[in-house]
Structure formats: structure tokens, C-alpha cells
Amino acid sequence: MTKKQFFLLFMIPAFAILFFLAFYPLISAVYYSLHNWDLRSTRPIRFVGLQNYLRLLTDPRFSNALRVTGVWLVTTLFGSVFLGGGLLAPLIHDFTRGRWRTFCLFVFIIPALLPRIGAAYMWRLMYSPAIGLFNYFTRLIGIGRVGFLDNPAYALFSIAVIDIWQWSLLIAALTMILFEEVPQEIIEAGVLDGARRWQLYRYLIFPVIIPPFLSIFFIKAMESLRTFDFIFVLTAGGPGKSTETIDMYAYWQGIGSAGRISYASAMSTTMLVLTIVLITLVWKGLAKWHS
């Protein structure tokens, strides 16, 4: 069998399946976003052009969802990266050796292995005003009951704590693995020059691991933009609309209650474009900063 025949026999079917899985939902979303498919209506589906996109511009609920998504992205992304990669990883790397370091890596990975729905219900119990662990301590110090998930001022950040808990430990473990790849000669040269520990990380270690660390950063950024499960289980977008992200709003408009498939598809397509633009801008900015 020639190379060409091998390619045709094995690679083309694989590419066709991947193309179907990756692009068919996207093409369908764009197609329906340009039509008026409404599950509550018996009218035939017809082409409406950019009407759904123009409607988004004047929809205050969409503007609120966009703001909530931005707050969620910044809080969970920078909280996880700073806490895990910037604080926890250097501390554990400096104060543990051998089996203890391996044990820490194992423990840090466990939260990421937990099913997110199960983790959400676990934290829901801990946030409970009646039997929750956090309210036990708030009553103990005299603050009284706190509605972590019931108060619009706290709800989004209370859910963000769960996401940061799950991701910061994983990022810390991955960052510690990256630290092992830094040549010891560089660190020893810095020590001989009298650099302090934070200076070693700031000027020698982190610049070396920045390229692979950026991959972790962008994976977390994309995950934050698509978070749905935590918010759906804990608040379903409430109280009010204080935790309603674009994903959540698209769900309610599409299949949750309203049945406006085309309008929800327009939101999803808009979110995809915004994500691509944001990731591209951040990537170019970080690449320029690193160079």
C-alpha cells in the first residue's frame, strides 16, 4: 500500500468525522441564528437575516449577562492563576521535597477529578444558611447568617470561590511540574548572585516556564467562558439575574423555557466571536510582553 492509499484509507475518514463533530454544531448555530425558529410558534421557519443579532444590542438582559460573564471570567481566571501558580506552587515547591511534594501533587489534583455537579452540591450544603459549615463560623464570630447564594451581592463570587478552589489547586500542581523542568544551573547562578527567593521566581524561573504556562492560562480562560454547571446547580442564574451568564441566558432562551432557538443561537454565535477576539488579543499581548 502506497502512502497516498494509506492516507486515503485511514486519514480522510478520521478528518471527516472530526470535521463533522467540530463544525456541524457551529454551522447549525449560525444557520439558525439567521432564521426565526421558535418552538412555541407554529409558523414556518423563515430567513430573517441579522434581526436576532440586532435585537441583542437592545436587550438589557443580554447586556447584564455580558457583564456577569466578564466579572466571572476575570474573577475565576486571575483568582485561579494567581492563587495556584503565583502563590501556592512556589510555597509548596520551596518547603516540600521528595514524597511530600509528590503527596501534595496528588492531593492538589483530587478536586479537579471530582464531578463538577457533585462538587456543586457539596458546596451548596456548605453554603446552606441552616446547616452549612460557613454559616456555622459566621454565627460563631457574631456575624450571623449570611446568604452566600441568596444575596445578589455575594452569589456570583460565592460560586467563583468553588471554581477557584477546583482550578487553583490543579494549576498549582501543573506549575510545580513545570518548575521541575527549569535547569538547576540557572537557579544556582541566581543564588550565587545573591538573589532572594521571590527574585528567583520573578526574574529566572517564571520567564523560563512562561510558554507552557500560557497554555494553562488559555485553557482556564476558555473554561471560564463556558462555565454552566456550577451556576445552573447552585443558583440557575439567580437571585434575580445576578449570576446569569451568557451561557445561562442562552439556555433559558433556547431550551430552558422560552423556546427561542434562533435567538439563543445568535447569543452563542456572538459569544464565540467575542471569545475568539478576546483570546487573540490577550495572546498577542502576552506574546509581545514575553518577547
Given for the second form:
Amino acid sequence: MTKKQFFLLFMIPAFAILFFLAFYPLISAVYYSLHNWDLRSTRPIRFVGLQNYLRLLTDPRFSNALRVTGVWLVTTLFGSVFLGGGLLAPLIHDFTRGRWRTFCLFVFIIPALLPRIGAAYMWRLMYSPAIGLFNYFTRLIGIGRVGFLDNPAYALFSIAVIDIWQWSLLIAALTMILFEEVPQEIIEAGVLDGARRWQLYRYLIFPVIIPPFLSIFFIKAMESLRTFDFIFVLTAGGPGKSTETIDMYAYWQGIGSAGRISYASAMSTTMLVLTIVLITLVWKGLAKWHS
Amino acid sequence: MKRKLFLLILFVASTLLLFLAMTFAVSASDRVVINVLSQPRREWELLEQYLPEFEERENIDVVIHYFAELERRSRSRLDAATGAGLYQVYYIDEANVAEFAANGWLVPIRDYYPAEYDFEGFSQPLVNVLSYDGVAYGAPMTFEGEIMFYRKDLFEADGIAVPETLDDYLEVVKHFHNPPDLYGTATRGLRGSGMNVWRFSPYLRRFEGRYLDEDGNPVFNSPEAVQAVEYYIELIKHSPSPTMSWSDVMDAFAAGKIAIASFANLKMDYLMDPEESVVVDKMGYAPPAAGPKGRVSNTSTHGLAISSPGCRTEEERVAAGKFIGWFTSKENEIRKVLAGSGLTNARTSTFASPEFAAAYPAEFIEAQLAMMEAQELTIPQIPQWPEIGDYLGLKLEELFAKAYVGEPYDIQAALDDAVRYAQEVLAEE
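Next up, the form predicted together with its partner chain, please; the one we just looked at was the form predicted on its own.
Time for the whole complex; same chain goes first.
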């Protein structure tokens, strides 16, 4: 047995696990999306071609879910990256040193370590109109009752605040670590040239850390697209359809209530394709811009 | 080379050993293992401490898996429909028994319910709720009907009489509505066939509306149904939120923020718990208010059923039946009464017992008896109901949210849309 063969042998279990965990569900989803499998019915499963995909085109609930997903992605992605990486990280980096900076890093990571379901319940209680903390304050300052989660106009953004809270602090911490990697000479040269603080970040520091920073951006983008837990706990997609993302709608159609596995699979597959297209386009655009 | 050979042998041997160990672990025990799919409830926690008695006596191991209500429903459907059969016992309720029974996912319960636990002792209307085509599929373990809960202290202070009709009820709700200190009422608005639709259903009946006509056609866009939704929206407008779940309603009532509300009798155990509630000694009870059709209360029960995909052997079916029998036995029902969960019971003998009389106020027992005379199953027992009900719940939640913030809404259009959806779902079969 050659060395290569020997290593290949050891890699078989890992490949097998990867196949079953990653590719098997993906292939199954595509397969079922072309059939008519419905959990509620005992009729035999048969091939229906693109019927499920065509139905998506005329389903107003799906187009609503698409729009909600888009709004959610843009709000949470730019909210957390801009707030965490663009504002918080430079501020804390400039005004802290040594132990204080380490302390801030530690504190910023805590929200991300909280179990998301637990965090969601905590915020749900705070948003409660009858016994919640936020409505107590809105009344104190004279705004009165605010339906954070029950007003269709605010619900999605109220949930987005939680996601931004959790991610922006983590992104701030990661960005601050990236700042540490910037060669000191570059900053000193900038200071000697009389650059202001924001100019140092805008023209010297950020351009240096752009590649790893973009990785954070894309990880967050992918995470935003598959957010399910916060929305499920806080509104389950409501009021009405106002917070129903594609994931949430697929869940309701698939296993939540209707049991339409094939239709939900078509939704998930469409979502996957859209994500790949979107991420590729943005990636190429950003790479071009950076070069 | 020798080292490589050694590593190769080690790899193969450890893999084989792992498989052997797994096989041995499965076959080593001769005890039957029963996996129960349930949802977290206080009385389950209570009875779990008595479980070792049963396990020891019957030589059966019971593993209880808890999931929140909606998750429990979807998980059991997935388990049954895919034939996975991970659970031998399902927790079922009126919303899914028709679907499960029609698809052959449940075993008729009376075939395996041990005689010594007395199936005949269950309240018959509850057994009917868990039956399909005249066959009982579940052993009831809760009893739910609607009771009016009100703040006696507030009513006495303002000299207000307990409402008899829906008109009186709404007047009282408006009288006390003074947010944020006190809300007139609280009612479920969160979407779902087991959420807002379930709570709305008796109102539909009180206004003489119905979901399906004699031929099974959806008719819940009738003028009566529109009237029922209009009324329900008035209640929502006087609630803390238009999207409350039952636990939100409970929390608000227990915090002393609600003047009057009509909801499930079995929630009283929660309101009577001094650790959870500040209104323990301020509660008044009455049967639900009457609409044009009179008083109507939901009949609901949750129960336990034997899963046919989960029980692959006769031995497993027998063991599942024994567990269900033990769990729903008279002895355990009395245990629940003594521990303050007496309303999560289903036996006539329990409600007539001295323990029950000692545990609950006479006024409550009287209200419950009056409510029992007005009970009916307000949702259709058809397999498609969960899907139809969920869609209606979505439309209702939309209406509630709009009405709450003062945006224009169209009840007729929303109900027409839900009926169209129901027609499509029914036509698919």
C-alpha cells in the first residue's frame, strides 16, 4: 500500500460522513422537489416535474417571503457590519488600551455565546406590551405603547435589532482583532502626514484589512439568509405574513403544519440557487472593486 | 511499513469493535423501551417522579421526549408519515387525531388499554373527541372547556354584574379597559389552528356560524362568521396585544393586568398558584357568555395514543398500552388533584371525588358543570383541518394586527380567501 492509498483509506469515513450530512440532504431536496410528496396523504409519491417550481411563481405568499427575506438580509447584514465593524470597533479601539480593550473584547463576545433560543425568549419578554421593559420606558418618555412585535410595520425590524445586537458586538470584536494586525508604521506615517482619525481608518487601516473583513461580511450574509430561530420564537412569521421569511414559509409548508415536503423542498432549492447567485455576484463585484 | 500495517489493523479492529458494542448494547437488555413524544406540562413533571414504580413493576423502560406544542405536532406527523417510528406513544389532540387515524398511523386504543385501568371511566365526550369513524384512538388525559375568569375585586368595587350575554361581556370589557394599568380582556391572537382559530371557534358557533356545511363544503365566510370575527376583533382591541399566545394571556392575567377573560378551564391551576399569580384570592368564575345561539364551549382533550409505525412488534404495542393505562389511571388522576393539577384529568370519577371538591372553589366547580352542558367540538374532524385552520389563523392574525393599529381591514375578503384555500385543499384529496 502506498502512502497515498493509505491516507485515502483513512479519508473514506470522513468523506462518507460529509456526503451523508451535506450532499445527501441536498440531493434529496432536489429529488423531492420534483415529486409530489405530502406528509398528510398516503397517496403514492409520483414525479411531477417542475410543477412545484411553477406553483412558486404564482404563490403570493412565496413572493412575500422573498421580499421579507431581502429586507431581513439587508437590514441585519448592513446593520451589524456597519454598526459593529464600521462604528463600534474604531471607537473602542481608539479609546481603550491593554486590559480595558481585552475586557471589551470579552464583553462583546458574550451575546454571541448566548444560546439563540434563550436570547430570543429574553427579548420577547422585554418586548411584551403588558409586562415588558421597553414599553415601560416608551410610556415614561411619553411615546405610549409600541407594538414591537405585533405591529406588522415594526415586527421584522424589532427582531432584526436582536440579530444586530448579537452580531454587531461579535463583528466589532473580530474587527478590533484585525486592527491589531495592521503594521504600526502605516498608522504612524498617516499620523505624521496629519491625517484625522476617520481618515486613518478610511484610507489606511480598512484597506489593509479588507480581505479578512469581507470574509466576516459573507459569513454574516449567509447566516442572515438562514435565520430561523429568532423569528420562530418571537413571531413565528406573523403578524400575518410580515416576518415570514422563505425559511419560515418552507418550515410551515414542510413540517410545521401542511406537511407539503415536496413544495417546501422546491422553496429550499430555489433559495439555495438564489443565495449562490447573489453571493457570487457580490463577491465578484467586491473583488473587482478591491483590486 | 509495519507501523502502517499496525495502524490499518487498529483502524479496522476499532471499527468492528464499535459495531459489536452497538449491537450488544441494543440486544443486552430484555426490557422493552417505550419512547413517548410529549410536550412539557406541569403534570408530566409530577408523574415522572412516579414513573420508576411503573418501570420496575412492568419491566418496561420509558423515555419521554418533550417538544413545544407546535413542534410536537409536526414531529409526530413527520415520524409517522416517513415511517421512521422513533416513538411508540404519541401525544395527540383534537386537531390531529382525524389526520393520524385516517392515515393508519394509530392503533385502536381499546385493543391494548389494560382492563384494570378502566377505559369506561373516561368522560364519554372526551373519548368521542379522540375517536375517528366511531373508533377510539386515544386515551384522554386532559379535559378542556371554556370558563369566564374575572377579577372579583374589581367587579365588586364598581358594582358590576357578571356578564350573561356576549353584549354584556363586551360592555364589561370596555368598562374596565384602562391601559397600561388594566386591560379589559386578553385573548389569543397568535396564528394557528390550535391558537387563535381554536379560541375563535366557540365564538363562530355562538353567532350560529360553522366551518363546514352538511356536505363538507367550507362555509366560514358566511354573514354569521363575519359577525363572529367582528366581535372577536373588538375583544382583541381591548387586549394587551393582537398576537398573544395562551401563555401570554396567562402571564398577563396572573400579573393582574386583565379584568375579564374567557379561556380554558384547566388554566385555572396556573392562576391558583401563588408563585405564579398575584390574583389568587381575587378570582371569580362563571360559564362562558351566551351569543345568539346560546352558550357554547369548546370541547377539547389531549391524549395518548399508540403509534403504529413506532410499535413494530406486539410486545411494543402491549407495553405502550400499559404505559398509557398507567399514565391515565384513576390513581394518577388523584395524584394530580392533590398536587394542584386537578384540571388536567379526564375521568368522571375524579371530578366527582372528594379530593376534587376540596381542591377547587365551589363557584368554580359550579361554573364548570354549567360549561359542560354547553360543550361541543367546534372544529371539524377531518384530516385536512390542521392545514385549513392554519391558513385561517394567518388571515385572522392579519386582520387582528391591522385592527389593533387602526389600519383598514376587510373581514369578508379575508374569509373568502381562507374559504378558497380550504376548497383547494379539500379538492386535492
